[in-house]
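Next up: a single chain in structure tokens, the form predicted on its own.
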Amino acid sequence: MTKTAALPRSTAITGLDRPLASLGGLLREWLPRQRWFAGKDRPVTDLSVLSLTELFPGCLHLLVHADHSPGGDGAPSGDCYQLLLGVREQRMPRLERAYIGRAEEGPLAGLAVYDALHDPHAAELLLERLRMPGTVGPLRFETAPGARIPGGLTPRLLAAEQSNSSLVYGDSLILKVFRRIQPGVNPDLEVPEALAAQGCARVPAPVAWFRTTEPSPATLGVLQPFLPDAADGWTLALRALAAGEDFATEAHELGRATADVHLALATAFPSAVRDEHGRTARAMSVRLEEAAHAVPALRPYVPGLRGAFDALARCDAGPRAQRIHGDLHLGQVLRADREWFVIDFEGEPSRPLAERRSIQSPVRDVAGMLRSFDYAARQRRPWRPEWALRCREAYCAGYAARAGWDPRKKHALLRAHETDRAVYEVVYEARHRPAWLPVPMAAIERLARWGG
């Protein structure tokens, strides 16, 4: 049997330069093949180690500063990521996908490196951290007053794609490991947190979590219930339309599940009494000319698009703006027992904490599941168009019946919103999936005719 390796203890408690002659090299090459690595289409120029913990015998925790070639504007970037590496004095067969490679220097010189998430053993070890409060250097683990966490769970990496990690422990729980790191608390903790305090059913509750308090206090990871016998809403729109069904009961059902959301969400956390639409529009317009730099197909239907923005900036006042999901499509609700419910309020990670943390308008959210009928219904050839837009009457239906305001009837602050989603989502395809670039675009030609 292959023996985990015991780091020397000088490894843990050396100062954080030294890990980077045994990682620096390999992390350079692994890091930008991740899914969730932001800076796919910039080199890695440098890494620093911002904190370094043995979380347990040949397991480390890292968070690591990413620096990138500058931009177009010039600028310097970069990013903070979580690492759980695992070090073992050989190679191991089954954990093959997870191999980063071999150190050939520093502290660590000839143990091989690994992707520790995807090791069933340390998986076990990290349940066990949030089972037993308490702290491991900066790193600080917490659970919900009166949760009883069960031992013994067999773990399993979910191999879905997404911004972060997540470990399925039996089927009961599930831990999301972030890995793009902000200073804050994030609001796939903060927001279902004050949710359960609302009794609102829709959101699966915290059941424990980590953080760390260096190099700043930051959320690092939550476990919270799992759903087994839950399909999310993506896959059970592809299966409608594979079957040729209709899918307007759902999405009616959605609407409502959504609207329920929202109005615990406007009870728990204090809300304006307006979108400020004119700071808003500026907001948009600015979105959008980063993204025309970034991806020059956008740039022919600019003129269009931003006259959706200045219609937006003109229109009355509409909904209250209040803390909201901030990311919402079909990927993100769960159906199980006949109903809905909303999961990963992370928002979109793309954008600044304080950003995801602030009130806008729940049109937002609305609009991102509008477009998710829409590339759903794209998936399928001959594309459905009357699908999705049974759909989208169907949702906004849906979530008027609850809500009290049709989103039908915000015709400019619902077409502005549609139109920044699918601009985000024309940059996020052309970095991440370039091969689903034609299913936004679509959206921006037809509303660059609609808003000009």
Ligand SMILES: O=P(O)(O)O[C@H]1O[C@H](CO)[C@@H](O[C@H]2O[C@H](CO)[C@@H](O)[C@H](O)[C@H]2O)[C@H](O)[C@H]1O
Contents of the next structure:
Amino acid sequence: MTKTAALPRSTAITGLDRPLASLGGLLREWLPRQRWFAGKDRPVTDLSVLSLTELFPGCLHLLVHADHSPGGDGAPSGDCYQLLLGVREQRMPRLERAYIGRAEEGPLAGLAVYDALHDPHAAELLLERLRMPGTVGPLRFETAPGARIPGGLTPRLLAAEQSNSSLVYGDSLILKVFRRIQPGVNPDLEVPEALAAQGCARVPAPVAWFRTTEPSPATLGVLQPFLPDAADGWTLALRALAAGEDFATEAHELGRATADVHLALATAFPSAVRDEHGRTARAMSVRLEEAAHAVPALRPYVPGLRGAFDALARCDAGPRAQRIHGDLHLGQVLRADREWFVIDFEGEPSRPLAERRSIQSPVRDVAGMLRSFDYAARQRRPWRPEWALRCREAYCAGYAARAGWDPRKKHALLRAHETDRAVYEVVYEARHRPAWLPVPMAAIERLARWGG
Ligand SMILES: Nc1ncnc2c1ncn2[C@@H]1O[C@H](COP(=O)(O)OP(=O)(O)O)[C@@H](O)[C@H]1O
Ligand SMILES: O=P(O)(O)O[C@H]1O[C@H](CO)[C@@H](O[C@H]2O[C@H](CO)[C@@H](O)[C@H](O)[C@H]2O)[C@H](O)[C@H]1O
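Having seen the form predicted on its own, I'd like the form predicted together with the ligand now, please.
What follows is the entire complex, opening with the chain shown before.
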């Protein structure tokens, strides 16, 4: 029998219209240290609360804006983040990892403030809230038609926090709480919902979600079935490499799975009527310029890399642009019951939402996965290029068997997308994991030589 937590009513803490008086100092220091904070390479010049809701007693839901605009005439820049904060009178030893600090002034003065997602009690109440459609202030909790969501499941926060934070409930459900919020529908809700409607079994279908109406409509979190005993492709690939084993059979099936998802996406969403390689090539060149500005190590390679984009602009055929995954790599695929599943349809986290929801070449996803085989092969000393090459061949062959066209035959397209993806990775690593920068830089050197 399962027990369900009683959902307490939300009550008003007086004075919360001045939240920064209590929280500003704490958050300014804590926020930039979080794995999911996107602006680590720029100072936070201002912090403002865009919305604050008491979700249940002792748990505050906040959207905060971290401003990075330089003083003077610089263009405004910054990001909005979702926080769930627990406030307690006492500092709790078992929540020490989640401790943010003690509010010094304002309505929360003297209270201990936590990242509430680490608190099992708050996580239980969040699931209860999701099981019961309804509203709390600007927050809307919704369930998929016919969804049956069990209660009383034990929560655990996934240790490997990535771009977002995910809570697993009793190995049955997983709730992804988006951290960086952009106005509009998040593709990680929109796409799996549309694919589920197509009957595509490669993607876990959302069962509930929550969103806000303020300051603008935006998706905040998605609850999906958890695939127990699943292993992600990155872990499996590294395991194979460590054991000196081939990964070609798995890569072949992964190619088929990718094509299945692409075919379902092409049915669920409109596709392009004609190729726009010139426009894509220009956008890639702009991204290269921006990346070289942000990461000086890229600069010597710019002329060589541009060659790949010039060749794309001259290309007159290719698969039609359609909705794609947008950030496909080995960490986004799970193997369970001897099948591959695809997760995390958010796209590249640093891109604007409109761009992530736009139609793009399916070659982009293929290129993302090929880059990932290279990343994996470079984790071993000595480097195993032949391992990555075999994965590459097998993955493309598996893709071709299902999709009806072979990515290996689209040389110019594939090269341009691999280059663009490697440029993205250079910026990502420089920002989040500088020690990994040599991995995409090695690809940049190779791709620039090829194009120069
Ligand atoms: N449906 C699922 N079943 C099992 N594990 C999952 C599921 N969805 C996500 N995960 C696990 O959670 C991790 C983070 O999920 P992901 O959607 O990639 O989040 P992020 O956007 O933070 O990278 C994945 O690497 C995977 O290990
Ligand atoms: O957080 P997400 O999974 O949405 O994606 C971001 O982080 C990824 C790293 O966690 C990053 O992927 C890069 O590193 C992977 C190995 O850790 C490698 O398999 C990928 O090929 C490589 O791109 C991803 O780019 C980023 O968007």
